Amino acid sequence: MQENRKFQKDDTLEVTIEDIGHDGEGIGKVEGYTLFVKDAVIGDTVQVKIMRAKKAYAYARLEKVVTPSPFRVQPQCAYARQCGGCQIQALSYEQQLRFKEKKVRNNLIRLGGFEEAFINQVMEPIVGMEEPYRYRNKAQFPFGTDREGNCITGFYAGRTHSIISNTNCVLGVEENEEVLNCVLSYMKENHVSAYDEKIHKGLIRHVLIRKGFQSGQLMVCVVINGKSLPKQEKLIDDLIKIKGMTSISISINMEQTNVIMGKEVRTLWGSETITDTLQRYEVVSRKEKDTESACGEVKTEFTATGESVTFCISPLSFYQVNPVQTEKLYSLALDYAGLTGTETVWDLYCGIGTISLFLAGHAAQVYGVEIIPQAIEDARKNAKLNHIENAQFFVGKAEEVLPREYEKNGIYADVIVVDPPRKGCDEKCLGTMLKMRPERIVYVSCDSATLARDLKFLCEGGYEIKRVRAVDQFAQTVHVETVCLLSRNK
């Protein structure tokens, strides 16, 4: 048998892209040799240059699209290839949804060890967005200088700390550009420097912008490497002219760190917080033929119920960045929980109480757990704001609070809802959940790989997956949320 020729760095090849990797990179083969190509989409024939060669595969740079895929679209952002924020903006939105649905499905099969036929049975089609742009209610823009010494802001290029100058990210709200131009003008007119992380000099590090989609309220927080802003009245005077401006603050961060926000936040003008409201939807599913989806024939309608929860949001609050899809995600979680009004529910990794307060109107008692004290303080304020009296919140690690309250105080659970960070649930936490033996577990995940791992653990401990659904919270990127219902085996 003739041995395949060896491929090396700087080789130029032509390849047809046949698949998409987990990080959105195109995957193709030349003489059995696998190439991973950033910015190539499935169906493209592309010319590439090998940048890093291994024995069985290589990472290659897209040089030219020879024959574009029928799924290739023109990105709305001119910096889509340079910026590290959007990985798949050149892929049609319909195919983005197929990619994300397949990603979740494959992780459950390959990493979770579940049978393909079983996953096909329990998995429902992904919930996509009606408008996959301008959906982010929060953005954090780094500041720096270009080669000519001009202050710039934008986003980091992929896998670097080099700033791509861009004040108009198409995923963010249109007001972002107004705010950033105000800050840049203020810096130029008043000789205010941008931070240089290499030498730990310069004043303005980042600008955080948040918008309440329902309230229309805007928040601006300037992160500084110092104690105050010089001539801050000039900046405030310009910012308050922007429609919806409600809160202007500074965050003091004088540490040599990649952490964006400092520990001290000082309000310069307006309120310390803004508000936003999430609606609850009635989830109605019906069977309808869908030949495109591998996940069955279920179609879902989301009908507004008139029920809503209002949240106070500070510069440090964790709040989902896509409120339109968050309403659908949390409505699905509530639907999966199957509450009748008599249940005791635990909400682990509860943040500022977003899911907890959604659940409270349909349960006898809700307990929320979160490690960040500020988040729990916000959760309690939000419960009071919404006149919710059957929600109690604990500060601490879920893996410590849960066994303590269960074993020492006898607080049990009919339903447990978890929404952990990307690393998934702590194994001790999962073990305590198994000891508590709730009837149902609703798992909301932002990483389907760790979801698959945790579901395997829970199913080996006596639970069965009943329903799984991906929800697209992050259009144009490779990230996807998933909600899963587990039921205790009788």
Ligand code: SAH
Given for the second form:
Amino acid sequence: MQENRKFQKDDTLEVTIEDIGHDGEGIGKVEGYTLFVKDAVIGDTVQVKIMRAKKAYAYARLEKVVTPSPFRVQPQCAYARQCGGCQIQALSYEQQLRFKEKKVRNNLIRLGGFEEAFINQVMEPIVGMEEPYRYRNKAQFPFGTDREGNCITGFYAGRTHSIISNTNCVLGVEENEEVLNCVLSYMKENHVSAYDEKIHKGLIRHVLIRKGFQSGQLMVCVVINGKSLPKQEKLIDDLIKIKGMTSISISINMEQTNVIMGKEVRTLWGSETITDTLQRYEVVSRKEKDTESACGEVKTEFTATGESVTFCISPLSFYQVNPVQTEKLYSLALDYAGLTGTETVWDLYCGIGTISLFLAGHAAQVYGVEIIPQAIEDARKNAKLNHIENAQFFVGKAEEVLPREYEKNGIYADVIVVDPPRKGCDEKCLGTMLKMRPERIVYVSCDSATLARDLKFLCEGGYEIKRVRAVDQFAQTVHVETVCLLSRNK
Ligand code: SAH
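Having gone through the form predicted on its own, I am curious about the other one (the form predicted together with the named molecule); can you provide its structure?
Below is the entire complex, every chain and molecule, led by the chain shown above.
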């Protein structure tokens, strides 16, 4: 085996990075042998050391940037390399967008089997962020103890559970740091311990912080391996000095588990929930030469319509983490749905009904389906809160509820919207969608590989892709959302 390999572990090489892999790693070649280099930026010439060598390729560690790429930028976070949260902070934002657009495009061509010329025709340019930092409305910080015995909090290093001490993540809101400092000094002054997952001892496991971007409301939930916080009033007194503080709670999680939140939440101060509002924009696209983008010449403006939906969020609720881009994504989904007010719409994988409630004002009837019962409870509450009466929700798997309702009650849809988790839609669900023959299908996806697979299935079953657009919800990471419109063949 060994002699087949061109290079061995610990070899040091110089390589020019020519491509970006799916996980944001740099890819380069030396004498036809492929090297994957985490933290190397496309266009860099780097010195690397081989960590793991295979026959045709190797994983190598970045030792030194010899000639930096014109696309290389200084990360805003000092821990960008170690932290598992961001993968591409050293790549300019403009290039991050090009990378994501290309990723979606390549997956549709390679995995979906669509013609390149066809994809170029239907794909619109990625919707980027205006402010690619401090966009997250939610953060969950793990707590631990350093070698000197001090309580620390921060982020997990990539693929591990060791904590990098950092209270100022640049993707999160500024208030996070204030909250974390309050918790750390409360722990120090009152001798409250951090949880140690190895021995399942210690009290403070995580702190969840959420902010309503529109409402300005802040929520703090301390997850503990215990039933109460000692001298909780000391912590509360400090936390309520922070502007916007609305809800302080504890979540009891005494299980030996990776799951962050416990099932039980007790409010210690303020309200049980915070609210936030998502606006609908009118999507105005105009043709314009856009030389940067490989995907056409469309420029888009999002203009406020005055329409909005308000959500009530508890510590356990699922809620989109980038509200600014979510508004754009859902406005696009609504635009793609082409509703006139008379349609029956199904929203599969509806979560707390975010998309359903966006659609409801423009349809005759909306039906949402979601597997998590508490999310459906939230969806129903949110419908009431917004005086929406034409949205009905089902608890269950989309691949079970949809066929059941179709076979038993002959349900009908003009439009079906799906927003599945990364693994995409179950084939049974797609099969039922084909039988229901809605005029249009809007597919919102957080994984373009499974999107490509599912689009192939739907297109073989009598649908055609009309429009595709990537939306960047997660700047500095390799994740990308995509919205796609399919229409039934005549
Ligand atoms: N559209 C929602 C949530 C999308 S995330 C929003 O924007 O808020 C995907 C959702 O699918 C999650 O809420 C998850 O709980 C749900 N889910 C996962 N598998 C499912 C299945 N088989 N059937 C129905 N819902 C499912």
